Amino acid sequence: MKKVDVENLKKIVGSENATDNPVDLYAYSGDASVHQAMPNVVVRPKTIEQVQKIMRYANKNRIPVIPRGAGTGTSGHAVPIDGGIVMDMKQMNHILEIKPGDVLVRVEPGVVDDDLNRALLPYGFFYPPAPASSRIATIGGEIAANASGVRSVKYGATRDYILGLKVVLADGSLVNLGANTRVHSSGYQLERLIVGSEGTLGIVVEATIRIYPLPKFRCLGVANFNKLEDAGNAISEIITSGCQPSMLELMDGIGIVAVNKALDLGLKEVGAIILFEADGNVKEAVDFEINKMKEICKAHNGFGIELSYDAEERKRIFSGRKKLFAALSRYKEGIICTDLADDMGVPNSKIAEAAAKIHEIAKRNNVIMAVYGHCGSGVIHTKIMLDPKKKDQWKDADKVIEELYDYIHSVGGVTSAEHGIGLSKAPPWKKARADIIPMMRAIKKALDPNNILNPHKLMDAPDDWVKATDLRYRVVK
C-alpha cells in the first residue's frame, strides 16, 4: 500500500471531510458485492476544484483513487484493492439547473435518483432510467455503470440520457464533454465513452441529462403462470407483437416465496409472475396496449390477471418486485443472497430457454438461484443463494458461474446488462471479449498513464478475485 499524506488531504477538503479512522475505513472497504479491501483514507470533496487538487496530488504520488457514489454496486466497483483514496462523491449533491424548455437538467454526481425525480415532478418531467436502488443510488454511480431499471424496455439506459459531462481526469485537468443538444456530430462522442467506464477513465463532477415528460396515464398488469417457461414465452411474444410496454418484469417462484416470507404480500406461489405496464397521454392507446399484453399472457396460460390505473394499487402490485433483491435472503433459513452472477442480458428469443437453463444449472450444482428482472429488455437477474460459511457452497457457486456464463455467451448474450463488470464478472467477461481488451487498455493508458483511477477493475481485474480481496463472509467449514 502507498503511503498517503492524510494531513495534506485535510487541507484540501477540510479536516471533517478526510478520515483514516479504522472504523470509517472499514465502512468504506466494501460495497453491495461480496468483496472487501481497506483503503488508506476516505475523502469527501464538495467542489470541482477540490476533486482536481486531490487528483493532482494522487497522480504525482501514484496513489490509487476509487470514486464512490452510494456503494450500491454489486460487482465490487468501489472496492479499493490496492488501498489508496476512496473519494466519496455524495456531498456534491446539488441540482444545478432544471430547464424544461430544453428538456434537460444539470446535476452534480451525488444527487440521489429519487430526489431528482421528486424535483422534476412539479415540472411534469421524469428521469426514466431509475434502477431498483433509486432510493439511494446516485447519478454519478449510475453513469459509472450505465445503470437502467424497470422502464428500460421503453425508455432505455443511462447512456441514452447523458447529453454532456464535466470530468476530472487522472492528472487533475477538467474536460467538458458532449453538448446541450439531443444530437451532435462534432468529433468523438467522449461523453458516451465515460458512461459505463466504472470510474477507470475519469471522475464525473457534473452531468447534463435529458429528461422526459411524464405520461398522463399508466396502467399496470400482473399475470400468474404455473410454468416459468410459459411466462418467458409470453414475454418474448409481447416484445415481437408490436406492443410497446413501459415495463415488462419477471419474477420466478423462488422470488415469490421470498417476498411473501419477507413482506407477507400473499402473492400466489406459482411458477412465475409477469408484471406488464403501458403508459401514454391517450387513455385509449394505453388501453389498447395493456389489453393486447393481457391477451398474450392468457394465450400462454397466464391467469388471475389484474389491471390497475390507480397509483396506490400499482404501488401495491409492484411492491414485491421492488423489494425482491432484499427479500431473497429470507427464502430459506441459513442462506444469503450473493451477487456473483446477477445481470446477464440475452436476446429476446432466448428468454424462456435462459430462465429454464439457470434453474437447471443451479439444481445440478446444489445451489439455489432466483430468476427475475427486466426481461422485456433482455435483462435477466439471477442471485446465487448459499450458506456462506461452507467452502463447498462457494466451490459449487464457482461451477455455476462458469457454466452459466458459457451458456449465456453461447446464445449471443452479454455478461452484464446494467450492473457492470467490476471484479465479480471480470473473469467470464474477459474470456468472452478478449478481442476488445487491448483497445480498452490503450484508451485507459492514454487517459490514465499512471493507472491510478480505480485500478484492477474491468479488463485489469484479477482472474481470481478471491485471492485479491477479502470476502465479507467468514467461511468456517
The other form holds:
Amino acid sequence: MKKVDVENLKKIVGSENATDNPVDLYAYSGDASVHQAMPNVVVRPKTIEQVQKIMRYANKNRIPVIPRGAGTGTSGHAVPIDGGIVMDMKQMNHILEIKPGDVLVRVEPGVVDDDLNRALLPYGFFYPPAPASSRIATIGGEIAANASGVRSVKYGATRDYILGLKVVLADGSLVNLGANTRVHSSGYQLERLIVGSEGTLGIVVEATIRIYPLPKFRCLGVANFNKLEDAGNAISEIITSGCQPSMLELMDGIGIVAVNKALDLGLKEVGAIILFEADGNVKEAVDFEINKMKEICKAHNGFGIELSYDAEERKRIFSGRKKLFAALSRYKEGIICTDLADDMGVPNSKIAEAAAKIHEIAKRNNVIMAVYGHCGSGVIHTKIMLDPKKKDQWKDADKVIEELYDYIHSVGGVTSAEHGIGLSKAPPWKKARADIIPMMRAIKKALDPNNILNPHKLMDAPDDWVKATDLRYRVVK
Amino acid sequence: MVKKVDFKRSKKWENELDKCIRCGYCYELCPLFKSYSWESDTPRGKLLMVHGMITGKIAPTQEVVDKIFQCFYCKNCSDNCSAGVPVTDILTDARADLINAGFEVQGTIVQIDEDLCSVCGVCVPLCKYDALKIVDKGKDKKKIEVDKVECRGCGLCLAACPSGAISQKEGCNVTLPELHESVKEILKKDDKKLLVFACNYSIFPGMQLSETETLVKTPYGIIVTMCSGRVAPELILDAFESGAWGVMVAGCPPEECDHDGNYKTRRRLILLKNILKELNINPKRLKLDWFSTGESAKLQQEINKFVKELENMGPIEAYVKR
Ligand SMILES: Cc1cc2nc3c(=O)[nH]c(=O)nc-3n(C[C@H](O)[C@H](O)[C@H](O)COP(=O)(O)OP(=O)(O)OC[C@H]3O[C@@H](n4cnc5c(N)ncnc54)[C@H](O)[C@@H]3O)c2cc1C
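Okay, that's the form predicted on its own, but what's the structure of the form predicted in complex with the partner chain?
Full assembly next; the chain just shown is listed first.
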C-alpha cells in the first residue's frame, strides 16, 4: 500500500477516522487469538456509502480489507495476515428500529450485543443467541462467526435469527438479502451464506434480526459432580429426556480452580459443575422442567444441587462461567491460556467420552486443557494452557490439535461449533472437509474475484497455523 | 522521535501481559475508549503496546507515550479483568520508565500555568496521591510541581484552583469548557427537564456503548464527569440558566470515593443551595445522591422519582419570566 492510498481513504472517511500511525496499527494487529500481523491503515466508516466507497477503492487497487468488530475472535479472524485495510465497524453502532409488533429489530453492525438486549428490555423482548462475550462483541462479528451462546441449546445460533442483511460486496455494490418475515422460500437463502462467512464474502452494514419475548420465569440450577464423566452423561441424558433446558453448561475441575483463583468465588473444587436453566411463562412448567433436570443430575451422582429463581442470585452463580475463559490464565503460575482448539462440536452421546479424551491427550502432550462450554448444544470449549515462552510448547500444542481433531472428526464432531475457523483452526478443518473446500473457493471467487476481502482465512488459510503469522508472545527457549 | 528507554519497571510484567487473553472486557467501561473509540485507546490496546515495547516489537515513540499517559485510573479495566491482570499498575510502571527516558508527557495529567498560579497551595493537600508539591524555583520563588507518574487525572485540583491555573488536555469531555458545552448541548435537545452529572467511577459502568438515542427519548440527560468533585458550582448554575428544571449530582457514597471528591461536592452543594434561594430557585431542584458501583438500577429509580417531583414543580419561574 502506498501513502497516497492512505490519503485517498482519509478523503472518504475524514482524516479523523483513518489512521496509519504505527501505534494504532499495532493495536489493531491482534484479536483474542495467538496471532499478530500489522495492517497498513485502519478506517472507521460511519455510513453505508463510506463502506461502499472504501470497497470500490480497495477493489480497484487490489488492497485487502479486513472488517473488524470488537476483535474478540478467537482464531485470528480479524488479524490482517496480508496487511491492508482494517475496517473498524464500531462507529456504525446505531439501533435503527425496534419493532416489537413485527418481532424484529434493525441494527447497524457495530451495535454491541448486550446494548441491544438492554434496549430491548423495556419492550419485554430479548435477542437470545448471546455469546459469553456479549458485553463487547458486535452483532456484525457475531453474524460473521455465526456465534451462539449459553441459550442456544433452546433458542439456536445467530443464523436462526437473521432475517435480512444489507451487505456491501467486494466491488462496492450494496445488496439487500433475505426478508423481513420469519420464513421465506424465495430463492437461495443468501443471507445465510453471509452468516459464518468470517468477513470473506462481504461487509455486513445492516441486519434485520428476529427477537423473542422475554420469558416470565427463569430458574437456574447448579449441580456438583465428583467425576467429569458423570457430569457429561447427565448432560447427554437431559437432552434426550424431553426437557428443554434454556441453558446447560459444563465446567470441569480445572475451570473451577481457575475461576476460584482469579475471582475468589469460593466454588466447591469438585470434578465438574453443571449449570442448568429452565424458562417459560408458566411457573409450574418451569418447576417441572428444572426438577426433572435436577433428578437426572442426582441419578448421575450429582450433589449439592441449588436452584434459584432470583435474578441477582442467578447472576452470581453464573458469573464464574461468564468469566472462565480469561480466568484460565490464572490456573497455574508460569502457564497462560491460549485460544487454541477452543470450540469443537460433538454429538450429544459423546460428551463424556470427548471430555475424558481431551484431558488424556493434553496430559500426554505436556499441556493443560480445561473442558467446559455450552455442552447442552454439543459445544465443548477447551483452551490449551502452556508456557508461551518455550518453543517446544508450541510443538506440543500443534500435536494436541492434530490428535484432538482427528478424534473429534472420527466421532462425527465439527472443528468449530461457534467461534469459526479463522487461521488457527484452518489446518484440521481443511483436512476434515476437503470435500467442500472447492465449492467454498468457487463461491469466494464469484463474489470476490480479486480476493481482497479478509484474504487467506478459512479455506485459504496457511497449512501451518504456528507460522501463519507472528505469535503474539515472545518465544525464547 | 524514538528514545532509548530502560524498561526496568515494566519488564517485570511480561508474564502478566501474557496472561491477558485480549477478550476486551476491559474496554467496555473505559472512559478513554468511549471518548476516542480507537483500539489504541482501550486498556487491552495499551497493554499490547507495553508488551510490544518491552519485547522490542514496537519503538517507544511520542505517539505511544501520548496513549499510555491517557488514563483516569478509574480502574474499571482491572476490576473487570477476568484474568486478574493489574492493568493500571502496569501502566504506572510503563509511565515511570518513559518519564525516566526523558519523554515530554501530557495525556490526562494536569498542567499548571505558572503565570496564573499564585502558589496559594490550595491544591496540594487536596490531592490524595501526593502528586502536587510546592518546590523552590530559585531566588525566593516557588512553584507547584506535578508528579507525572502519580497524577491520576481525577481533576479535583482543577475544580478547586481559585485562579484557574490548572488545566487538562481537552478531548475526554471532562474539562470545564467542555462540560459547559455539554450542558448547553444536552439542554438544547428535546424536552430535557433534568440534568444529571454522574461520576465516572461508580455510575458510568451502567451506561452503554451503542447509540440508541434515536429510539428512547428521555426527559433527562446524563453528563459523565470524572469525579463528582469536579462538578463546579458554575456548571450547575449554567444548567439552570440553560433551561433545566432540576440538577442531580450522582457521586460515590462517602467512604467509597477514591479521591474524597464526594465530601467536597457535599460541602460545595450546601453552599450552592443557599445561593439558589437568593436567586429565587427552590433548592429542592438541586439534588445530591450517592450510588455505589453497579447501582445503575437505583440511579434510574432516583432519576424517575426526581423527574416526577420536577414535573410537579414546573419550570423555574425566574427564568420563565425572562
Ligand atoms: C471471552 C470470550 C468469550 C467468548 N464466548 C463466545 C461464545 O460463548 N460463543 C461464541 O459464539 N463466541 C464466543 N467468543 C468468540 C467471539 O466473541 C465471537 O466470535 C464474536 O462473534 C466475535 O465478534 P466481534 O465483534 O468481536 O468480531 P471480530 O473478532 O472483530 O471479528 C470476527 C469476524 O467477523 C468479521 N466481521 C466483523 N464485523 C463484520 C461485518 N460488519 N461484516 C462482515 N464481517 C465482519 C471479521 O472480519 C472476522 O472475520 C468469545 C470470545 C471471547 C474473547
